[in-house]
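The chain that follows stands alone, in the form predicted on its own, written as structure tokens.
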Amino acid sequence: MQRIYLDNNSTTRPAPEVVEAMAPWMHERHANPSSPHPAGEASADAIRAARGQVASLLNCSPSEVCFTSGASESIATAFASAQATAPEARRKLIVSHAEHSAVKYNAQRAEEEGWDLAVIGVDEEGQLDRERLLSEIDSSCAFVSLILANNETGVLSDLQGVGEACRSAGASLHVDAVQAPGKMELDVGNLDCDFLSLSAHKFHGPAGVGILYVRSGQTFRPLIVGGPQEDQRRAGTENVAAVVGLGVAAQLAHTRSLDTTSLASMELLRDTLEQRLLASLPGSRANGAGSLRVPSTSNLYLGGLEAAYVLAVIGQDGVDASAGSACNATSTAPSPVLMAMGRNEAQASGSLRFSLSAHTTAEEIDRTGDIVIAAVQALRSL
């Protein structure tokens, strides 16, 4: 049985081009990029090339790209830097209720350490309360961290004017853009942000490597010290193979993000699955469908069933999906994002996420529809 993988927001399969590019750097081309000999210089050149590929994806300078172990480290670094460099009078941090746990946990830790934390609500379609957000960005604010594309619902946050408000107030803005590459055009100038985080395994690169964009001129303090790597922004010998893979993945994602036909095809597949399930399963609902979303993500309440039961049944029939963030997969609590959107516990616990990639086919979507409908109908009949 050929399995259907619809959990791409959790992780993606590395692209063949990525695997091919990485292979030499895990074998004969293994030198430390800080070494002065020709082999070391070749490794350093490979890292420079990857930095340029990421810069093209983000429309920034290569010098603004810092390689990390992934988005969790990037986010923690942005938080720690903002806290360490903030003037004494600035003790406020701002996040939203729709953030990934990597942001929420850093915000909660800061609050435990005495920082003032403002958490901005979202409406039933997952959109930020912009009026409250902008009112909270004042002279007491040091740092704002907001998600661009929600990992559970795909909802795109309206960040227009937030960067300008932060700059006017003297605060810095971090954008969690982890779910965006390859699904929309990314431009740090348009986002008007000071920091931005990405993780390669979310856009067909390897796991264990990511980036932190740091705007040129931004006051910065590294989280990991002990060496001069990454222009003294992140100590530790670089994982050359992973960085090379990230660079190729970034190049591929940049190409896809500009391919409007490919993005429209992905959106059509998403909508086809969504509309079929909603039409066939009374009482179901698409969470966040009233907002702009990335074209890859559908979050569906299937009406009165625990998501875990549905996932178990469709998993036996060959469909891999999820009930939300993989980082919270071991928790039995309902989705905090859906609860923030006004869903009750039953609705938040009974919603499934189907996340597509550029490699998802129409045949897979048709078969998924058959499998999910049959599973839900069978479970409802019990």
The other form holds:
Amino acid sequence: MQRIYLDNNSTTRPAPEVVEAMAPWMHERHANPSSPHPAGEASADAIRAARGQVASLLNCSPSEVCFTSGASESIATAFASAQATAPEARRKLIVSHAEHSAVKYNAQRAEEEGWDLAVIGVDEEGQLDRERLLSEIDSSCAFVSLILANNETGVLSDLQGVGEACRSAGASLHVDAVQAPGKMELDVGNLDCDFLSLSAHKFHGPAGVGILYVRSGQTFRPLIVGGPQEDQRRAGTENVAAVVGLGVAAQLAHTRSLDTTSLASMELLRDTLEQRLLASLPGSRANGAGSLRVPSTSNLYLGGLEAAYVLAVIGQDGVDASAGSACNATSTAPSPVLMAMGRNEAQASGSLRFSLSAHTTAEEIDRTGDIVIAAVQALRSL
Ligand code: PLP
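Which structure goes with the form predicted together with pyridoxal-5'-phosphate (PLP), now that we have seen the form predicted on its own?
Every component of the complex follows; first up is the chain already shown.
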């Protein structure tokens, strides 16, 4: 029987359209986009087309799209740029306790370098402490970086008014929107941000390529210097095949995010699994379910069992899921995001994440319910 993949917040399967669009750029169409011959110009045209596809996804101008190797690089670039260009008097950075490690460790590094770091708490449903956030955005603040859709719980941050507060205070705002494409509409105008990061592999594109949106007019200093690629914002010969794949994935994600029927079906499947597990497993609880969430993600405390054991058993029975962030999968520490939401260590290490994609079927959700319930009951009886 085919395995059931419910770990789409870690990475997604590249869409067939993406793989098909990439193939020629890894075979005969291999020219460097900076080369002055027709083959090079064709590569440059392909990159231009992908930039347009990403601009449509984000509702921005193509010139505001900078291709990178992925969100980790985009995030590091946004931090480095903001730190390098901030006036002497501005030494405060703001992040939240709900950030992915890609943001968290850039913030921690800045703090080690002498920056003043404010870390905003979240409540037990994963919602930002907006009062504290807005009060910290003042004339000493250079940079604010906040997650849009949490990778562990799916909880959406309420960023209403944050961009305006940053602008009035003279700070810049970066949004980590990695988990959003294809699951909700994305519009940099509504988000009112200066920077935004994405990774193609989170929305059915290839791994190793991403986007940094840089608002037009934003003071910017590149992290990687060398060649003049990406309008002097990111040096290095472009990975044309990956960028082409990213463009197609962006187009597919844009279409999906406008298709309210398919978003509602994904949400229904997520809720069906969640409610069945909550009803069948006494002591279980859904983390962040009291907040608005992206429709793909369910994070469940299964009532007193180590998530690692449950994952091992359901993995043997054909279901691939995970416990929190893939980037922390090798760590035995409980999820800092769940701990910040007030869960204790046992609750945080006993929580599992199921993350669906647009391709998840009702039959897979049914089968997953059977497998998880049987696994938890068997482990509890030991
Ligand atoms: N931000 C969030 C919310 C993520 O989920 C991830 C990856 O899991 C990243 C940033 C980093 O993305 P990448 O590993 O593709 O650089």
